[in-house]
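Take a look at this single chain in structure tokens; it is the form predicted on its own.
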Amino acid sequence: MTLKSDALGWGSLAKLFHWSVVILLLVQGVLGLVMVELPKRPNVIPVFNFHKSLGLTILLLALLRLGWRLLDRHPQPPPGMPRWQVHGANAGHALLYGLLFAVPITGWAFDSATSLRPLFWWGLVQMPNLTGGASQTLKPIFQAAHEWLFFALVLVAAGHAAVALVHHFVNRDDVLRRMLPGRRAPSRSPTES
């Protein structure tokens, strides 16, 4: 296993990234739509915290994610992948990419505007206000702008996720096996040195 890609292959550290996202994610997602509907109580102010430091911390991760993508080596796309399939690839991950973004900043600026409470991220570092303080004008903008783009983020990882399947159960290529965690890239035979 190594930690850079190569022309095969994800590394090892591109794949820990994505699978942390996508758990991460997962678990994000589940809390922010049962959270919405938990009485408005003080006990349940843990639980926004979390959500919200667990937000911060997929942005984190995103960031990390995209800065070592910048500087990590991309595997090629699978021998007679169609151009426009490429083209299509490309813009898929940059939607993702936007969405990784925008989603946690949209939930901080919301978070922001409310200004209940000073936000810290796991209780440890505090974060600043987006908005310089509390906005009703700006409140109900960020949380509908936090709620569409996580139904976009669902979306489209949803995409994403069913053209992978694609690729392997139809194609059967190797564009979803390279991504498995524990899975070393099928290496090269002489000939195509």
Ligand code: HEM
Second form
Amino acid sequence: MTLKSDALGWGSLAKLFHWSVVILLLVQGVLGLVMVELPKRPNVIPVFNFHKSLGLTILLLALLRLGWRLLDRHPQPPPGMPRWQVHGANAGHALLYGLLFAVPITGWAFDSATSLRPLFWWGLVQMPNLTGGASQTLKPIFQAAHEWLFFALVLVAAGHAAVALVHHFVNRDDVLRRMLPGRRAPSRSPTES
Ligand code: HEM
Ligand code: HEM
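Can you now output the form predicted in complex with the ligand? The one shown was the form predicted on its own.
Once more the chain from above appears, this time first in line as the rest of the complex follows.
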């Protein structure tokens, strides 16, 4: 198991960040959609608090992940992949990173504009208010942004997953395999990449 990525494959830390964020996003997205349908009674407060803390955890993981991405090497595109596809993949990944930040930040900003209760991360760390207190003007803007950016993330992530499957089943290259846990790309000479 190699922690760092190289020209042929993703390291275990990059894989861990990728798949833990995918799983947490799934849980968080379903939780968000179910949570807003619950009758507004005091017993839903812990559910909302859980959603907020998990969302802030995803934001932290996204930050750590991007930091590691900037420090770590990253695998080369498969040999012979056209330039427009390489640019497309880079743009798609940049968009995914952008949405990964924008969704939790707009949720946090919505919570700040609502200012019903102070925001605590897992009951431990009090988070700053992003809007400088309650704001009836900003509240609906961030509420809609949180919801729509989430749907945009679902759409882009679905497209991204479909492209990964096309790489695997149609192009038959190692793009998907090298992101899967516990596997390393089949040996290929580094000069090929
Ligand atoms: C990546 C992380 C997050 C995801 C995927 C996510 C997803 C969602 C989804 C799908 C909804 C339901 C939207 C709707 O249909 O109206 C929602 C609602 C909500 N989220 Fe998040 N969320 C995230 C992070 C956060 C964070 C960090 C906070 C606050 C600190 C937050 C606060 C809220 C609140 C308060 C609502 C209820 C909105 C309403 O009452 O209409 N979310 N979230
Ligand atoms: C919410 C879901 C997802 C998000 C937010 C996401 C995000 C990302 C990002 C940002 C990268 C670029 C890595 C980097 O340069 O740091 C990436 C790479 C990758 N993702 Fe995802 N991903 C998601 C789901 C999936 C799924 C479901 C699959 C598989 C079906 C998948 C397969 C891959 C593969 C194979 C790569 C490596 C591409 C390469 O080597 O160039 N991802 N993902």
